[in-house]
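Below, in structure tokens: the form predicted on its own, a single chain.
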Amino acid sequence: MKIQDLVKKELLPIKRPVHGGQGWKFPGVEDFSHNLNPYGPPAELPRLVTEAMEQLVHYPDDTAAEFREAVAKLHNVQAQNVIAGAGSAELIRLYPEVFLSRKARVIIPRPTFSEYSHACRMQGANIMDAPLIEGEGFRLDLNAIREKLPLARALYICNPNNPTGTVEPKRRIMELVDECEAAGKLVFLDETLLDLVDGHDSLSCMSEVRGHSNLFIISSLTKSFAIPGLRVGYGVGSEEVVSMMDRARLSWNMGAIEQYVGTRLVSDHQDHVRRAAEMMSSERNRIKKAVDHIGLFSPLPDQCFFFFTRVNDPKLTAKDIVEHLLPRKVLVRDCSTFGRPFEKFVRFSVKTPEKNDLLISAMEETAREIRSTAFGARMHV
């Protein structure tokens, strides 16, 4: 008997998405491939963790209705407006499990967040690429997304995009939602960065899933909070949508202590996330200032806690860059894994002001070496 035989055939072609973080396979080396709040998890962690280790003689509460009503409270909706889940990844499964059955098609922009091409193909949904418009920063092509919206049921947006760092403004997002909610087409947004980009209140679509029956917004507490062991998301969407994907939520989805922690996190700790995003604000710019010096990279971009930016170097993959930057103890991300031409593209994010100090540093160094054994290789022609 062959198993690949009776597997569902969407399966097979698909590969698992690869991510950043991976600094635990390096021990001793910073890890500015993720983008996680710089400040850690608040200081009263391990006392909420503690707290709510006595629930768990008991059943989850299977609605998570206190998370969802702090949520609310966040974001001025109505718990029904919210459903939680195990990190924003379960949501990002659990939306296509919903609303796109085979051969469904979706517009996905590229390069994003890998996770939501990957969801979509398991349900045998087909994706329609829209890709960025580098020259404009990476911003969302309106037109080519227009063109392709009669064929497709939902469009994907991740704000601000992953890997890019690109922040769209709330007013070009909300056009076309617009546009999608008049044609019958759902609204897929991500938010689950934009916590920590100084001044999202005002970038936030949150508050308007309240007129907009298409739209659904996902966030967690993994980037803002520091905290990706412990699984801890949310979408917010009209109430026909919420009520849709709760019919197919996998009971208990979020366990006693992720309850209490992120009901404890939202309601009482949202001046950690916000003093975080103050510091990378002012730190993005210093970074940005002197890694352009260096040279090393295309100019940086200026939107974000995060930088998307191509070697300069013709000769040099961002695979060279990752090589030459480990044994100074820094990781940044290869961002080839989203496919061509972005094999000459890394990723790094901002962290405090000490450790910015050491990756610029690596860059100086780095850049040196590269200068240095590219001079001695013309010495030797």
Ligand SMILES: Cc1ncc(COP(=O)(O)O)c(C=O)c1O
Given for the second form:
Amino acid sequence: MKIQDLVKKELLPIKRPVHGGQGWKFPGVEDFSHNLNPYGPPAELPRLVTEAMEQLVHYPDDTAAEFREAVAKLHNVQAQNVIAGAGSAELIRLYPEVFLSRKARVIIPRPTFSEYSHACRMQGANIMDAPLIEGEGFRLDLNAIREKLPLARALYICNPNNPTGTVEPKRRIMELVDECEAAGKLVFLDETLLDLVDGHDSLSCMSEVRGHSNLFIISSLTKSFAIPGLRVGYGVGSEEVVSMMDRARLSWNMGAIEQYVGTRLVSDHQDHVRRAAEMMSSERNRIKKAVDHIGLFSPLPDQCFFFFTRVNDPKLTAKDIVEHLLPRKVLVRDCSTFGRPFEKFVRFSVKTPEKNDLLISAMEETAREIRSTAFGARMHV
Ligand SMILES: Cc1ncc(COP(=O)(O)O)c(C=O)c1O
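Next block: the form predicted together with the named molecule, after the form predicted on its own:
Every chain and every other molecule in the complex is listed next, the one we just looked at coming first.
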């Protein structure tokens, strides 16, 4: 028997998405390839997890009522506008299960987080590419999107975008949401990385879901509270969208520890996130100045708490840079998994001042080493 003959046809060409944040495989190495709150989780986390332990003998609340209430309060919406997820990743998977049938078309700007196209392809949907404009700091190409919109059922936007770190103003996104609504199209907006951007309150579109039936926004506690090992995510959307998604949601999708800890963190610890966002905003400027001066990469963008940049030397790839930095106890993300031409791009995040010093000196040493090698000697660093 050939299992391949029995499997869903859509699945055969699909490969698992590849992600950063693999630093735990390299003990003693500082992992700049992930984009988590550099302060780590709040100090209360172990106590909260311990308090939640006694609930493990019951099934969790299938409706995650308390957690959804806390999220609703945070974003000034109603609990009916909120769906809980085992990380925002679960909701990325659920959305096309609910809204996309075979051959439906979606617009996914490129490069972006790989889980969207993976989840859409699983439903047999077709992806329409709308490349971000590199010359404009990887901004959305509104003309390309508008051109493709008539054929699409949904538009995906990631703000800030992973991996490029581009932050789109709220006004620009809401313009697209309005246009999509008028044309009967859905918008899936990912704000998972937004909480760690300084001034995120004025950038978030969460409170707009009340007036826009086509809008669904995901976020999670993973990055803002540095808890990737707990799966705490949520979606905020119009009541219509959320209720349809809730029909298809896996029962007990959010565990009891996640619900308890998630509720407490959302309700009582927003300051922890705000402090990190402010610190990273000033550290970002310091890193940009130093790394631009070193000259290994094209000038760093300065919008976000992580940087996406091209390796300057035409003979070097991102993989080469990773290999130079690793012995110096620094891991950055090789972005070749985003496809061509991103084999020349790396991504690294802002951390605490001490760790950022390590990053800067590792890059200085790398530049010196490359310059001193025979073929590096011709490089303009
Ligand atoms: C842009 C973006 N969205 C969503 C996720 C999924 O994260 P989680 O499931 O932990 O919320 C990630 C993880 O890297 C991400 O970068």
